[in-house]
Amino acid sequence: MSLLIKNGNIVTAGENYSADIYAEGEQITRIGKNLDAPPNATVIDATGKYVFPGFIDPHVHIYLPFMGTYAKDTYESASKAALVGGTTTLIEMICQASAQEPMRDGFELWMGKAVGKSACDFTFHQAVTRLDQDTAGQLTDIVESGVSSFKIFLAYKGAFDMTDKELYDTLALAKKLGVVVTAHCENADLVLELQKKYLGEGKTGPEYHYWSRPPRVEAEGVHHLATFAETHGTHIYIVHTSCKESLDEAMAAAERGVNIQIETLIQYLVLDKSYAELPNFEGAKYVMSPPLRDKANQEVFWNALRKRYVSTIATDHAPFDFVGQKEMGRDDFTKIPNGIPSLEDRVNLLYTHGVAAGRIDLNTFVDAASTQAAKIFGMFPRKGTIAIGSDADLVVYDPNYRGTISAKTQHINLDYSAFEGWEIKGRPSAVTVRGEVAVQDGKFVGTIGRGQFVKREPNHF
């Protein structure tokens, strides 16, 4: 299998230049002008287009038992959607339904959902919902199997949350093993008490989800985690950071030497809490945790992204149908399954509202949507850049394309789109996974099951 991409404008996190790219044996083997290829090579003319490294979504949920139901996607549907949107590697959260289940069982279950079924490459963050001597041994085995990051929750009281002793011990274990701890930062007790307060006052609609998890509750979680991580020097990564208050806490921790990095979501950059206030229960489509925030937060995060204070843009993709699933919470906002799916739309929305709108440059776009995830989570330079020896995960991007987002044409398995009718300026015209063309002109043409598990080594930094 060989591939030649000709006449493209190559963009990485730090460079822009014109050249051809030749790949053979799944990796990039030559970069230069006027490259030749054997007669049987696949040739793509990228004249007038950008060539980006394959994008990486560092935070998705595909198989997810949650709030009494299951997320709608499978690896077949999700990987197709990811690739059509330019994402060639996913990092999924392993979140077993019961904290009492063996960690190894969860790892094997999630692997079984992906292996032989994904069209794109994938890896995992292992959720840690309890810690004792037995689970510490299981986690060590999982790290040796190639998972170099944990996921913890300072939220979801009685489900995923952990005690402070478990938090302390988990961060100590992570430091010992050299893994990154990714964390959902909210104060579980505060959320629970605020939920009781609003339900007790008869305030049951989707709009009250926000008030049960206000910005200070999230910021307190960031502060709490950073304080504990600081005691061990553990590398931490704040997932789905949604508001200025939380960003400020993370930045303050970084300034005093905490090894901390910040993720935000494409949803927080383009949506605000008014969407969750839509009448006739339409707001339920926009319920996620942490919630959508006041619109003023958007410019705060665009600015932080532009300055590269925010490392990554993810999706926290968690697809639940409006009919039959989101409706579970019609009389109680705490029962609305959380999630605003955007796996397929992340890259195009970031380009449209970021690059095309003049908010960020192309290099920052690539850095936030690909390179930083590869570096933080132990995949660089195999993933996240265009270099000799890197996997031939490439996105030929047409900045002149114009189209609209619609549930009728999306590839995710969902009955609505949170961005119905939104215009996009640009889209991938071709996407390759390790040298094989997987998308052509917006259509999936790849191979289900070709996606590989990306084994990652601990970083020890």
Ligand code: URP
Contents of the next structure:
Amino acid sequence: MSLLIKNGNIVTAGENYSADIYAEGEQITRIGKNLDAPPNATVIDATGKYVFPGFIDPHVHIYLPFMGTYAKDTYESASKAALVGGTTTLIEMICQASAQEPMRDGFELWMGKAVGKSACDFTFHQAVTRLDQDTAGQLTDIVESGVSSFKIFLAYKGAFDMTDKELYDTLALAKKLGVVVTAHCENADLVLELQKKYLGEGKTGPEYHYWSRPPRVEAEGVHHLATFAETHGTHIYIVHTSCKESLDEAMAAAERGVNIQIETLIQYLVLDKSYAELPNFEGAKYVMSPPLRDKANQEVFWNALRKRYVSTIATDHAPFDFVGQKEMGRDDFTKIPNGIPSLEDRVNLLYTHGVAAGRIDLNTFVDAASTQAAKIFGMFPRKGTIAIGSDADLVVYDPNYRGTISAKTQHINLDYSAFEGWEIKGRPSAVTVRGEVAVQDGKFVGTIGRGQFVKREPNHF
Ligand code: URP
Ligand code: ZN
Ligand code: ZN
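The form predicted on its own done, now the form predicted together with N-(aminocarbonyl)-beta-alanine (URP):
Entire complex below, previous chain first.
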């Protein structure tokens, strides 16, 4: 298998130059001008197009038992959607329904959902929802199997949340094992009490989801986690940071030496809380946690991204149909399954509203949507860049393409799109996974089951 991409404008997190890329087998073997290839090579002409490293979504849910139901996607649908949208590697969360189930079983279950079914490469963050001697041993085994990041929830009382003692012990274990701890930061008790307050006042609509999880509740979670992490020197990564208050807490922690990385989501950059206020329960499509915020936060995050205070842009893809699933919360916003799916749209929305709108440059775009995730989660330089020896995960991107997003044409398995009718400026015209073409002219042509588990070594000592 050989692949030649000719005449592209190659963009990495730090460079921008014109050259050809040649891959013999699964890795890039040559980069240079006027490269030739054997007659049987696949040749892609990238004249007038960018060539980016395959994008990485570091926060995805595919198999997710959650809030009395299951997320809609399978690895078949999600990996196709990811690839059409330019994402060649995703990191899914292993989130078991019950904290009492053995974690080793969770790891096997999630592997079983992905191996042989995914068209893109994948790896996992291991959720830790309880910690004792036995689970610490299982976690050590799972890290040895190649999962070098944990996920913890300070939110979701009675489901995924943990005690402060467990938090303390988890952060100590992570430090010992050299893994980074990703964390959903919202104060679970405050959320619960505020939910009771609003429901008690008869305020049951989707718009009250925001009021039950105001910015301070999230910022308190960030502060709480940073304080605990500081005690052990553990490396932490704040998932789905949504508001200035949380960003300020994270930046303050970074200034005093806490090793902290910040993720935000494409949803927070382009949507705001008015969407969750749409009439006739339409707002339920826009319920996720932390909630969409006041529009003023968007500029704060575009600035933080431009300055690279924010490391990564993810999706927290968690798909629940409007009919039959979001509708479970018609009379009670606390029963609306949380999630605004965007796995397929992340890269195009970031390009359209970031690069094409002049808010961020191309290198920052690549850094936030690919390179930083590879570095933080131990996949660099195999993933996240274009270099000799790196996997030939490449996105040939057409900046002149114009199209619209619609549920009718999307590949994710969902009955709506949160971005219905939105214009995109640019899209991947070709995508390769380890040297094989998986998307051509915007259409999936890849191989279900070819996606590999990316084994990751601990890199946060
Ligand atoms: O609303 C969200 N974020 N849904 C998925 C679960 C989580 O919190 O990551
Ligand atoms: Zn979360
Ligand atoms: Zn999540």
